[in-house]
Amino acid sequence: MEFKDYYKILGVSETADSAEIKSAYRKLARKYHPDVSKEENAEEHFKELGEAYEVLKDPEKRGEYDQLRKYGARGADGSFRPPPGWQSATEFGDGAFTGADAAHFSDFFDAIFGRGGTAHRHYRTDGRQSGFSMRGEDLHQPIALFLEEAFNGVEKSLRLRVPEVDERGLITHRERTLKVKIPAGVGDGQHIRLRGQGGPGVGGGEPGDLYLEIRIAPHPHFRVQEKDLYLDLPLAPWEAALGAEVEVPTLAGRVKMKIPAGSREGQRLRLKGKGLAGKPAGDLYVVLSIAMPPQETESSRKLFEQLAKTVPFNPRAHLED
């Protein structure tokens, strides 16, 4: 089945009121009907037009085709199938048109709004009569956070441009603010689903959900490996040959941990349930650095001269072979 857009047939845009819509038409029917045109098959413009103006001066009917050209599929071969479970809710027949001027309009005319002057319909099963309906749309909105509200939890304010259908019938767009609960411990990447608060549902079908994707801003101090932390942890020359115990950084607060004697750079160590939050919580690892002091003294100077003639030490010895 060949799709009709209809707007393009009257020449309007799909925001266009009622009013343009009747004045394209008229114009457009002067201009091709058959009985005075001269233009180039004149008879079957003629009916396009009708066709597409006995479906846009109904708001109804209108609202009705807007929904199937956003939700039908779309075959590469220009074909066209409407969304599952497709039945209009509406009647023609009671414009300018009759059943019987109805019954030469398209086959995609047919397919979606039935002939013989009433439309097919369905019923619910308490008796109420039921038109098209279809779930709301998901909506997808990142939303950015520091590692502290990661691992605290935060409520936060959005902003969000969320669809509606007017009364028309056609899909806008405005403006909520939403207060969300971002609980302690989410990821980078993780995605948190509100129920119901997507787009809104057609022909009384439920609204679509919200899914937030969490985005954590780089920390000055702490790197995010799903619910592990990382550390790069400074030692002097001494802490790390002798041993020590020292202060370490961590999201609830500065803890002490031992360093043990002969570490080397670029050894882990492990604070565990010291990451985010979860069922297990994550781990902080700690990565050991060496960091020399400034030799500004000469009794630093002569020190590590000493340290050079009692402790031979040829860091480069595995490049020598």
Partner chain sequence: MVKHSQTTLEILDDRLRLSLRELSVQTGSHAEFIMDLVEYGVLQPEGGQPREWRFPGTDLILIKRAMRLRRDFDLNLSGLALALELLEEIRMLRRTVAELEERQWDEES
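Switch from the form predicted on its own to the form predicted together with the partner chain and print that structure.
A lone chain is what you will see next.
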């Protein structure tokens, strides 16, 4: 079993007082909490952090940990063994559990403090426990999709790390592959629930659920806002001035669209129901921009000169006093 240096995890000294420990935890929790962090492996870091804080914030547990840290046998490879006959006085399940997500704590924690409800010592080898049952853990996993996949639906193979109770009653993790058919019309940040695909229940408890969080990769043309899509559509100056019929891409294929005469930069035209699915479906907003011709020929320069002479237009009128 690997030794966990809780002081190192929290970045505090062995003599740190409870205020220092709390402050260190809050800073690191802000950095690694899966709900607020965008760091890689945030969840793994946060589990370690939660475990370290659970021990060091409680004077009794901290005292026990300090003793073990001092007297436990440590191998050269970092492995750790508690002294023979070790028994914690603050075992979880005796009211010592303080609300942290104990299901994620390490084997090291488990060996020292036990784990109320989920500790291996509380299981029977048939995985049941008399008079006690607990629902399995809910699992959360992000799933990345291209916008087209979200729009049309797609079948994906997911690799999950699922907790399970082995024949000795210990919690282990195993890799599982799950095929999921994502239905058409899911949006960014949306969640899909697969009932019963989470961690196993204990003592006849129901299994937990699996929550998949949809993350749609940025698209080169479309921006997603809730169920609506936005597309920047460049127009030639004369198309904007005179009006035109142009082809625009949508996720369901290209459609023809009428640009009204006298259109302006930044103006939005709506294609109703051409966004992501829903009740009602989202819309596609086409945002107009005016593009200049790339190279001016002599004839085009003359035409612009003619425009400059004949059209009384001051685009900076609003900047003048």
